[in-house]
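Take a look at this single chain, the form predicted alone, given in structure tokens.
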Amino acid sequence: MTDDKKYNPVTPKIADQLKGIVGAKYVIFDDAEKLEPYSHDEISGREYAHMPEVVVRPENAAEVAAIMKLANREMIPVTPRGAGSGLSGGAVPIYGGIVLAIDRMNKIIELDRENMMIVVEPGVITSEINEYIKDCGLFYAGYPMSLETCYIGGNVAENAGGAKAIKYGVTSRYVLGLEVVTPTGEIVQLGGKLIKDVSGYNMIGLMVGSEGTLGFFTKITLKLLPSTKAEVDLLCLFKNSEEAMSIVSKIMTTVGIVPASIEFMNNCAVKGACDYLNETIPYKQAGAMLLITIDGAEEQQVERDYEAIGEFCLDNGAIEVYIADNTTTSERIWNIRRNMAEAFNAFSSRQGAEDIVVPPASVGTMVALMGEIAEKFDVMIPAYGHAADGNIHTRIISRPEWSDEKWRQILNGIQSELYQLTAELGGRISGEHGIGHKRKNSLPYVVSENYIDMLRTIKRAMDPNNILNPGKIFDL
């Protein structure tokens, strides 16, 4: 079931049927220039790209269901696509066929203040949710770092995390209900406005993080939280990564405070972002930094908490601790962290973006081992990410004088060592970006064949024709 020859092409007749479902203006067919943006996500390197045959932009669940039934009848693969901001190739139509774009499904359907929930369509930009409810005393906590560009549907498909996952958790904690179109074209309601529900299998838990392989989300019910009243950021400078990482768990276990976020950045990562943004924070004296956010219901408590954490950092090796207690200063610091990926994208198009996750107490060890790998292979490996939940992002950067062939060989060697070390530390090769088709062949580094066979069994049961997002996560 991995052979693309089993799939049929999208003919002009099928394109006309798709136009009949959604309207001619919402179908892109036989136009390479307009189809090209849907052939890739944010991964650098064209080797991960593949052109779709047609792009369809439905407006509601009924249209999605009709498209899925047509695709099953005609044996045409369908690839769901949100904002295309992913880093795993999950939204890339590697067998061509239909790309099902969700950008028209962008309505906030209902804000239920009494139940502290919101119902949205999958094409809502994630940042718009908090913008919509900012005056209601509520907020949505499960957002990722790319909140201003990504769609909530993509966040649910990837079980996206983010900087505040250590305190607030990832997307799955907040998804209470889903309207799903199955791979065979049925519309099913999972969950709803319920905090507790054990009526059968946890299908929402299965769907969240399934990378668009088991269903197409058309409505999403999210849990909201009361807004925090105060927030302060600390930028803590350390001599090296080991000292910085050694205190992360102690902040919670010794000081007894769970910050909203603890972000880690090594010197290479900070320098790259500062150069890109023309920023001037004092990164040169530090081998690594922690960006710690403390929030709470009252200013006095937040002040006590950040003073306790700041003093603890200084007592345990911090060179300096800077306090950002206003929006301007805080945004300046966070802008550096948010732009690290963009900075290295601008620096080099030849790079490998990794998203490993290890037990939180092993982050310091992993970062040190990454430094050894960088020295061994003579490459630059900036490391940054969500220190408190063990999720380390990195960009493996090619030397400019290397040929493409040499770079590919070296990158494969680096990834092999990195994944092996990750496995030895009890980690996984993706914490939030997903497996997609970029990491598919590397999944056996960290999970057993029996585990992958369980995934295959679920996929075959729900998608007997292997129509929905085929070739992602594993091969059948």
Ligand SMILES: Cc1cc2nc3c(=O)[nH]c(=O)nc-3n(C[C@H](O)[C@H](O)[C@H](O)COP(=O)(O)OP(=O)(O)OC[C@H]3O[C@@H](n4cnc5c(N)ncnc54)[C@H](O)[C@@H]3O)c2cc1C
Second form
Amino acid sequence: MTDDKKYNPVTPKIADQLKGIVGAKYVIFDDAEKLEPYSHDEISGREYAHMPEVVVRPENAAEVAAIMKLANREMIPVTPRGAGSGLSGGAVPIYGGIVLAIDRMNKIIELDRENMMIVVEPGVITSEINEYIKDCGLFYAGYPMSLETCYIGGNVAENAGGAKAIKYGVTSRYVLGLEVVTPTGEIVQLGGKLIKDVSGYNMIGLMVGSEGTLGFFTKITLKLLPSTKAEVDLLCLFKNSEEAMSIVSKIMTTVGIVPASIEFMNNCAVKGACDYLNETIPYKQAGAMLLITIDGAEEQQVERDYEAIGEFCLDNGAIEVYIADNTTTSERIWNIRRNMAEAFNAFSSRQGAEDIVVPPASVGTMVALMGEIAEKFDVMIPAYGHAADGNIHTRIISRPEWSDEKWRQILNGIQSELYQLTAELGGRISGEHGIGHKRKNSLPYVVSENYIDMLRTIKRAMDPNNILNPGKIFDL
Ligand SMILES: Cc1cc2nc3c(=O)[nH]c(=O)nc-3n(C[C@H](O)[C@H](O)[C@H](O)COP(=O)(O)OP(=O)(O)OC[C@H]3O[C@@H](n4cnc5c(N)ncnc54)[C@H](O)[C@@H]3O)c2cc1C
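What about the form predicted together with the named molecule, after the form predicted alone?
Zooming out: every chain and molecule, the one shown earlier first.
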């Protein structure tokens, strides 16, 4: 039996009960135009979309708990939704039912300077956290490239990574406490303002990255770090991807400096973004680029570090190293990197977006193999991503003359080769965007059936009716 067979529809009577919980104004029902924006996230293909039957916008944990209890009683699926910037279909209600949107739960509850922590609701936009604390000598180190649009709740659910993961880690490193509404509608506190806590299983570890399938987060306690005082970006141009990638780990192992980020972009990716933005940086002679950010507590130290890294790059094959030591130039370069996905979305609606991750030392091999795949299948594969942590984003772009059917066959062939190579290198099919429903059929390429069974056992124990975000990551 598939997951959807047992679910009941949302009737006008159920919609009235939901209105009774959150107020009529915060329920969207029987209005296709207003429901449509909740039917998809940022994946480009329409085949991943699915309409919800009702959208509910609660204000607090008690309302979320009441909705979960109602959904369990009536056997209606519930899909949590953040800002909808996801790239794996996690917030898409594939069996219809209720979409539980967190946009009204958007308060910063407490800044605790003495403990260097902040308590927030899940609907706070990620970049607003640093905006809020910028004059306090503190910062939150989570840095997904979508930080100006995504919500912190979505980051916790996806265990978002981003450009600064090599130095600062991913979201899980900063989540100290969670208030969670369970799939059956209980409110539970996990962790708190604690740096250490081994009082039972590591439930926060389980919740972070659970893609909205194990609990609904209603309050999040985050660890903050002392602000850095200086930051400089280097844009290093290389002849080709292999030369650029071969230097990445040496920056850390030979020069002995861990930059805040080392981003990789091949020529095809830079060209796409520059054309899209009408940008004129001198990329034509470079087959690939590294964008390296060095930060620190002291200006002189940062200067010494970026000079050492810049010289090392020039001694090891870089054609040119540009220094961006002011906000305007820095923002100009980062804007190119941040807009790569957008640029290719505008270029073609038929494309595959990949998020594979391999051990950092294998990233050069992976990029070279991608080049071979592009040649073999005669497609364009712009590659960019977080080079230092082994996470490469690729877009596989369809040729305009191919029919939909031919494109689907070719994409399947490419993905099959790509995932097998990823598995051989000890990698995974998603480093930060998640499995959702987009990648669930490909998960067995890289993990064992025993592992997926372990996930199923946890899901069944916590969500006996399979109400919360069913059909994501794996099928029961
Ligand atoms: C241009 C662009 C750049 C991106 N760059 C990065 C990047 O650098 N790093 C990265 O990691 N990701 C990146 N992403 C992907 C995306 O922004 C992240 O996955 C982000 O964490 C999703 O947050 P959201 O609020 O949009 O969540 P949504 O897309 O709305 O939902 C994502 C998942 O979270 C669940 N969820 C949301 N809120 C809750 C809650 N309160 N409780 C439980 N579950 C919840 C949903 O059910 C869903 O499974 C990028 C996306 C775009 C479009």
